[in-house]
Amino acid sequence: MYSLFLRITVLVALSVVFAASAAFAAGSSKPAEVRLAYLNGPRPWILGKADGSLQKALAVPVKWVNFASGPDALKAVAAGEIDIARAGSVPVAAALARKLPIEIIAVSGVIDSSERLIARKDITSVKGLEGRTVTYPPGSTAHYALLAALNVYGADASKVKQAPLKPADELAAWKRGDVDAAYVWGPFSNQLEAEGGHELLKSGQLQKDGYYLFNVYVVSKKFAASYPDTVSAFLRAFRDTVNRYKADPDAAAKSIAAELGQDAAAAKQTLAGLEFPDLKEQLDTKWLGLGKSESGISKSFADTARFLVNLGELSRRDLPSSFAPFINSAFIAAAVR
């Protein structure tokens, strides 16, 4: 029954694409280059960087630009310096509420153990963070997960000294003994363990309490309107890298780690801590849906935005009535056509 529903959903999505074919035809030219924002986290699409296959698929030069965090990458997209970026659900929710000119084109990965809370050996529970110093990348999914964990496990956030730092600075602070715990993604979480830390929590454990964390691909609205075929080609290339990773995780992890200058075992562990929903599957309302009505992802963005309001990171008047209009599934539908 589910597979039949999924086929019907895809067919409906394809009809949306065909109805919009004039718009795609109008923007069918190729850009001079495609500028991609990536973080240091091991992800399948880095395979396309390592062997040049993503550039070959797009048939234009690709410029890969490294950023320390999702918020930094999103600012670059808004400034017209980046065309497509991978970023976490938390900074994207904030960016959309602040009306940055971007739209969501796909889920790139669902976070389970790829982001973790690492603590000193004498801290054995989340509540044990009270009276201690905890660091995290500000405005990130790890930041959201930390605050969610404090709430879920009954720790008094006012008794936890919070130190916002970029991932590399988190590791440096840990080595200096300035912090007692750090919430961050791999490979930094693995490095913290190697420096005497232990896993206190992984983000996937928060799902049972309604906190979902994931990464998405976003595109500049201007770029998407001008080069829709290129955006769809990018998604096909991304799908191919995911398939290559699933076919041989060990070889993929080695290649990705080598490209990023990281340990292969740590990269493999990080990759194993992510779920990669298939593009066709993402057309289901469980994920992106068709972008016209509420879906699992649009509702999750709304929950995240309300959470940010409670933190004082966003104003309630900034919240849109729905995040569904910021999702453009036409590019996925075209990619799987």
Contents of the next structure:
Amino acid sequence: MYSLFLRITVLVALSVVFAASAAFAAGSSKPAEVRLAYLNGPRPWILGKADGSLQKALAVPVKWVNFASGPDALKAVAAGEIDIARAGSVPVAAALARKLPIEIIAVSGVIDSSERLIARKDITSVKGLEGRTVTYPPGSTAHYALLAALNVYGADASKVKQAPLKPADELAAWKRGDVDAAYVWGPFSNQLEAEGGHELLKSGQLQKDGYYLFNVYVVSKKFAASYPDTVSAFLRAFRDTVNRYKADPDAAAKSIAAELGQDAAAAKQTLAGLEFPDLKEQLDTKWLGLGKSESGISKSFADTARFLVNLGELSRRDLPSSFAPFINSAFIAAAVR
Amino acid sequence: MHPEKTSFGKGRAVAVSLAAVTLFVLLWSAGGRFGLFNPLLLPPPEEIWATGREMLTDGYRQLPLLYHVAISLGRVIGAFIPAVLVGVPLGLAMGLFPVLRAILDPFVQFFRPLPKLALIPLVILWLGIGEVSKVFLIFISALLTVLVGCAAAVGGADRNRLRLGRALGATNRQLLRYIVFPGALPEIFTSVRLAVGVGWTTLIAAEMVAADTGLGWMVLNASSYMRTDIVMLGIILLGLTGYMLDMLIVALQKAVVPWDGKA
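Having displayed the form predicted on its own, please output the structure of the form predicted in complex with the partner chain.
Next comes the full complex, and the chain you just saw is listed first.
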């Protein structure tokens, strides 16, 4: 009896030591869990959530945490509760200026017609918004796009009445007739069109005037330094989901919409309104660039941050001299190798 | 028991309170200086002070800081006064007439604990995105508090005095005017004081409705840009202003109900 007990104890102890050394042999390069922050916008990587393929590709448990907005997701990163998050360029610019310990690892999508300015039928130009009420989700890429549009099309921003609202509340205000226009993303923009609105502008039209609006993946610096292989594996898995979306947009939109509990047609339209630059292409200086020198993305962040300073949202003393140090394309480089 | 008369006097209490606050701020500042916590998560008092001075000169989002304080105060007071004007008589009536109480009680008890945030989508649909919906949210929270307090306050009237008044031939109106109301007044004030607190608390919910002014909005907006310094400043201003409102009511109570606490 005694010897049996002893044998079992030895066996258990040995297997624990073996398991521990196996984990160590793997370079201790795998986290116990990867915590991802996702928003409600339909995006290809949700495919990896729907069928568990992302977790399989990372070979570690993945915890998906939902947030109502980019700023909320970034706050969770600041609190150490999230490892990788998708967020818009505007909240990320603010977070970087406020010295959040994060790095930008990739562009997850460029906003073309996924965010649009929808107005009542009698408003036919951006300038026509003068004297009318426009609503937008505050602190978002849509907010930035609205103010950029007013600037580009020569409308006097002080004559446009601004009503910051959450997207779902925008629809209620529209139905009551309290607002005449809304800058917002899908599926809300589609709902406003169904309620008698028409498209005045899509964010992609602002690109020729230097206003680039995009989403990025950010990673907490600590996580990136400890588990670089997992970050690269994540980017490869992200690329796979984009490829799957491109191969069959209809089927992808359907399963993404089902996973998020949204309308499939609106999800398809939102997805079609996004551009997904290839990972390899993102190493070009037009996007993230290689190394820590200035690139298209770092300049876009600088523009966005300056814009937020002029708006009074950020303090001038918080403005970094360059955003290039916050961009780390090493993970893409490893992923495409 | 009167605290003034014990060995731990009022002056001493103030001195100890001040010392406690000073010590707290010093520890907070030292913690920031020695890097005990991340300045992004908890900005040190010096940074909040600098931000406060910056905003006193430049304002927040093109509007002076005091304007934001004033508009928030305006919303709360604008909701609070009608809440008292409606709530006190209605609450007293509920206390006096069991039938009325039976009718209104289910609604009052249903709405009172309801988080006011849950009402926002409906309030926008019904009242729009202007000042009315913001004031309404504060009004409804304050009103319900006043109603419950005043209905209970009627019980504060002395039964023997009521009997005596009736025996001496007082009309219902006179009983209300000379016995019920003065007897209930201390508790009415307590409920009014609670209502100011509740109204001030609802301010954040109210200023989530399409606001671009006010202290509550300032805190919410600054948080989307990680401006924890402004968030902290806003919280400090919210706390101080609420404290002052409360002191004002207490002063009013002392002036109007000098007999409170005396047998």
